[in-house]
Every structure is written in structure tokens, then in C-alpha cells.
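The data below hold one chain only, encoded as C-alpha cells and taken in the form predicted on its own.
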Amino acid sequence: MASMALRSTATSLQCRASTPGLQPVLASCPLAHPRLRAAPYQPAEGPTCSSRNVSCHGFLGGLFGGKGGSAPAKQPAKPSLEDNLGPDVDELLLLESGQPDGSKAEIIYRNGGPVAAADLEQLCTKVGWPARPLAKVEAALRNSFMVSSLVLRVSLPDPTAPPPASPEQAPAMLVSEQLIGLARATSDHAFNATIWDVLVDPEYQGQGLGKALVEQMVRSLLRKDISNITLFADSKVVDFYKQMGFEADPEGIKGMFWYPRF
């Protein structure tokens, strides 16, 4: 397991937020309801996703149209998370897909808000992590400086509700939410933060959601003026984090571990 550090400087944090792996999040993410499929992404005139109280200026605005700093003539400019932190919002709409009957599915990045320990452990089981005591998981969530999640929200017409009185009236909907991703951070609330428990439901992996989750959490930490951000990564995901600007063992600094001998 390697220790990874992300330092808030223009040279060490070169995050390629517009890499091809992230575009499918907006174009082909599988959704829980078989009739719901994501519509092709259509860039708007501005970096705003919809009229609802969910902002996409910070994350999606940076991905599609955000401008990075200057670079030498032989090197194309690489967008940096520091260059476009965006506003501090509780939710970001990553994907929205609808049907004529009013059915709708959304994948939402949520910063804060309650996360049930049982839902997190169910997600851990899906990715093959060992089981942990629920009481300790609850304590870890409660004591975290920041908890960010990916939520699949599905809205379907309520078959038991009376039909709308007029075409203008929206039909009654049944709304369900499912936790499909999570990351949390601990911090001294001033200088340092460490990211833990980064995971995405295997059914939704390969869509760029893990990258979106980590990048948005880093932006949230930078907005709080926390510039030394670390995490621990298995060898198979080191390259994943390097693509977002994390460095393995920067300047020879090593992560040290102590385990009880029982």
C-alpha cells in the first residue's frame, strides 16, 4: 500500500479533468431502472446543468470549458483543480435521464448529508472489502471531517395515485435513492486531510464516477483552505490517483504503519 499526497501548488497538482474516461459519465451510465438510459450529453451555452437548485459550475463547468493556466508553447495547458474550484454546493447533478411518462434517474454527487452505516457496509461487501463492526463504521462516519457520496435517485410514477387533473399537473412520483459511491476525509481542520474509504458500486464502475468523486472532494477540501491532502492506495490503483495529481512518496516521504501484535 502506497501513501499518496496531493500538494496545493500549480506544478504538483496537474489534474487532467477532461480526460476521455470521464465523458461516459454523462453519456452511458447504466441506471437501475431498465427503461432509463442516459441521454447523450449536450453542452449548454453556460456551465449550468439545470434550473433546479443544484450547481454544476464547479465540477462540470471545469470539465467542459474551464480554462487552465498558461503553459510552455510545446506543452498544452492542463486544467488544475486549483484553477477552478467553483462554488461550495451540497449537491452536483452528474447525470439526468428521463422518459415521457415522467420516470427519471439521476446520479448525484452529495457533499455531506446522512449516510447509513449499513448502506456503506453493503457497498463495501459489493467491492469485496472485509466486514467491519457497524458501531465502528457509524463512529467513523460521525467523526469524519467530510463525507461525500454518489447517489442514484430514481423517480417512477406512483401507480396507486389518481391521474393528474390537468396536463400541466405533474404526476405523483415514487422516489428511491441508492448509495453507489462514497469517500470520506479526516482532518485537523487547518492544514491536513486524509481521504479514506473511496469506493464505487461495481455495477457503476468504469464510468468515471470514482474520478468525479475524488476530484470533487479535493475541490471541497481546497475551498476550506486545506492544501495538504493524502490517502493510502493499493498498488493496483496508484496510477488512478496519479492521473488526478497525487504523488506517491513525494520527496522520499514514506507512510509508516503500526499494527498490534495479536
Given for the second form:
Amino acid sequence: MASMALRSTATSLQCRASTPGLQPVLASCPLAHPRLRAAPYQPAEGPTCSSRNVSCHGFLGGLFGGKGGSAPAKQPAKPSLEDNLGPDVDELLLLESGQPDGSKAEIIYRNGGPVAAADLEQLCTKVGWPARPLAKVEAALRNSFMVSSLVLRVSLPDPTAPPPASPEQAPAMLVSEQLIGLARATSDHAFNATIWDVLVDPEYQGQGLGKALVEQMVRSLLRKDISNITLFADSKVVDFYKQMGFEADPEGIKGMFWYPRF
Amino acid sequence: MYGTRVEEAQGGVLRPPPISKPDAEFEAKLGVQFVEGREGIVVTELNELFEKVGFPRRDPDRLKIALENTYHVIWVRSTRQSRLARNGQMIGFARATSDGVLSATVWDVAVNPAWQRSGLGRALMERLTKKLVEDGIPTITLYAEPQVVGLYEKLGYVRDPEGIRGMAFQRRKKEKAGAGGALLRV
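Structure of the form predicted together with its partner chain, given the form predicted on its own:
First the chain shown before, then all remaining chains and molecules of the complex.
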């Protein structure tokens, strides 16, 4: 993984109307194409990214079509997430796409970073969920044991910065981040967790990001010794969760809701 | 899983369940009272109750952490000395985790077998559910063993509404005793 020295990065800018100068650039940015290439798998050598506590490990090959990766030739029964809890990191690079001028787009799994309620609600609207009061969403995020997000980070050369003094110096970059996925879990911090609100921006669906999000969240919970990880799945996504190691109605135990009114 | 309820969108409140038997009746007929909150709970006593109902015993330190991070606890305490209980003994328990605003899950509903079939389980659940509803939490859930699904349906809980299924991540490794491993039943 080439470590891209990000010089004089601006503070993280939100991709919103409040930064009009940046938005038109992003809209036409070829890196914003949803079909980002998977980062080439790197054997575990330790973090090389300069960000705080970020692991630049590539993915287990199985997440992106089963090719590549360093899965051993002899494998026992389907490996469980708990066989490979992964390093204890707050951020994981999932996908990246780069250009010769230094521009790049990255999709990052982030555990515990701040998530703005407004950004989450915007995403919820995008996937077609009814709006919820912002104050409640804010409180729900604050009171969740774990909030995991998928973030699209776009780095572009800063058009206002002077050109680099020497060819070796990387250009100054403007970095912006956009929330494109989320999952959160409530928990008693000891035994049980329930995962809620799993969603991925429709523009970025179909690339295994939802699976990556949930799997990394499960790993994070397991690393914290939360042994009972539960959720309630729409009938259409039961198989999606089964593939990851969740079981519906284990031992005949039924999920129940009090007086739901859909 | 997502909130598709009108109540959630409008920030409104569901109707709480009625309390079918008031506190006074339990005090008079059984000599028990309902206590809200974790103050006064002795973790070893809670573990004894869990053991009596067939739940795994938990590591006491982790159980303490769990209680501290539980949104609401209701338990049943004996108010007199009898052959079935010491004065002040815990004979029933239920708790719920929550984010405080959108969703809650009930865990560990337990009634001492010597005191079962006297309406204490139902009473605990009515009071716990009522509290969650009155706090404005629109999504209240639980995981029920097959033999108690009917009991919860009588209380107003619905299983698999619109085909939504409760799921749990399957652990392969054998759990240590007291780690609180397999899906915890209600």
C-alpha cells in the first residue's frame, strides 16, 4: 500500500451545500464513480497509513468474489468471523481508487467516529425510510454502545495551494468525507448487543459494503467480549445475515415486537 | 431492521399495556413488592435466581457492568419472611437495554420456580413494557423461548411481524461458564 503523504490537508470538509466550492468539483469528479476498485489484497504487515490507528489491510478475498487473498489451501468448515477477529483498530480501508495527480477516493469502515444525526437522516431518506425526529436520532447515536460507519473520503489537489516546491513533494490536498453507510448497536456492555439501522447508500450498494460493515461490527463486538450479538432482519435480508453466521430463531427462540404497527 | 412505524416518524407514543393486577394485590396476597432500578440488587443473589431458572451463571463483575448499562430494571422482592423466601429476597427480575429513544430489548426475565404460576412474570412484563412505552420508545422487542411465546402474545407482543425474524450470531467456541454465552432467553 503506497502511503500517500497528505500534505496540508484541510480539516475534514463535509460534502454539503455549506461548502459550495467543493461540491461542483465532486459532482464531476471521476473518482466519485460508485464502482471503486477493490484495494489489492496486502498480506498483513502492519499499518502503513498515516491516519490515527488505521489498518490498511486489504480484505479477505472472500468478501469480494472469493479470488485472491491468502486463504489457506486446506480449509476446515466455513470459517467464522470469530476465527479472525482482526486487529483492534478504529478504521479500516475497504476500497480505494487513485489517480496519477494524487486524487483519490477511499471507502473506510470507521468504528466510533462521530456521526452527525443530520447526515444519518439524509442517508435514511435516500434508502426510503421515513424521517425520524433529529433530536431522537442524535440521542440514539449517543446512547448506542457502538456506531460503525462507512465513509467515502475524497482527496483532491487543492486548487488554491501553490504548486509543490519539488517533484518529490506531494501536492496539497483537500479532503472531504461523506457518510455512505451505518450500523449501530445497543448493548449492556457485557453480554448482549442488538444491531439496528443497518444501511448503505443505494449509490454504493452491490459492492459488498453492507457485508463488510456488518462483519466488521461483529468483529468489533466480539473483540469487546460481547458474546450474544442479535438483530431483527426483514425477511428479504435474512439470507444476507445467514451468510455471515447469523441464525434465525436459534433453538426455536422467536423475536417478538410489542404491538407493532407498520 | 428499520423503523417503519408511523409513531417513530411522528415521535408519538404507543398505548401502554394495562396493569392487570395492582401492586397492592401482590403485596396483600403474596407479600411481594416491585422494585424499579438496580439499587439494592446483590449480584450473587441475582446469579442464584438465574441458576434456579436455568440461565447460565454470569461472571459477577460482568453482571455488575451489565446492570450498570441496562436502561431499566424491575425486580420482585419479598416483603416478609416465609418458608418460600427470606424477607427482602429477590424472587423475580427483568431488565431492558435501550438507546433511550428509539428501541429497547427485554432480557433475563426470571421468576423463582417456587413462585411461578402466581402471575409474577406477567406482572413484571406489564410494568417493564409500560415503562418503556411511557418513555416514548416505539420499538420494544424481546427473544422468547418457544414455551413462553404464548405468554408474551397474551401481553401484546407479536412474533415475526411482517416476516421480521430475530437472529443471533452463532458462536462456535464453547463458552466459559458464566460468560453468558448462548442466546439469552427471556
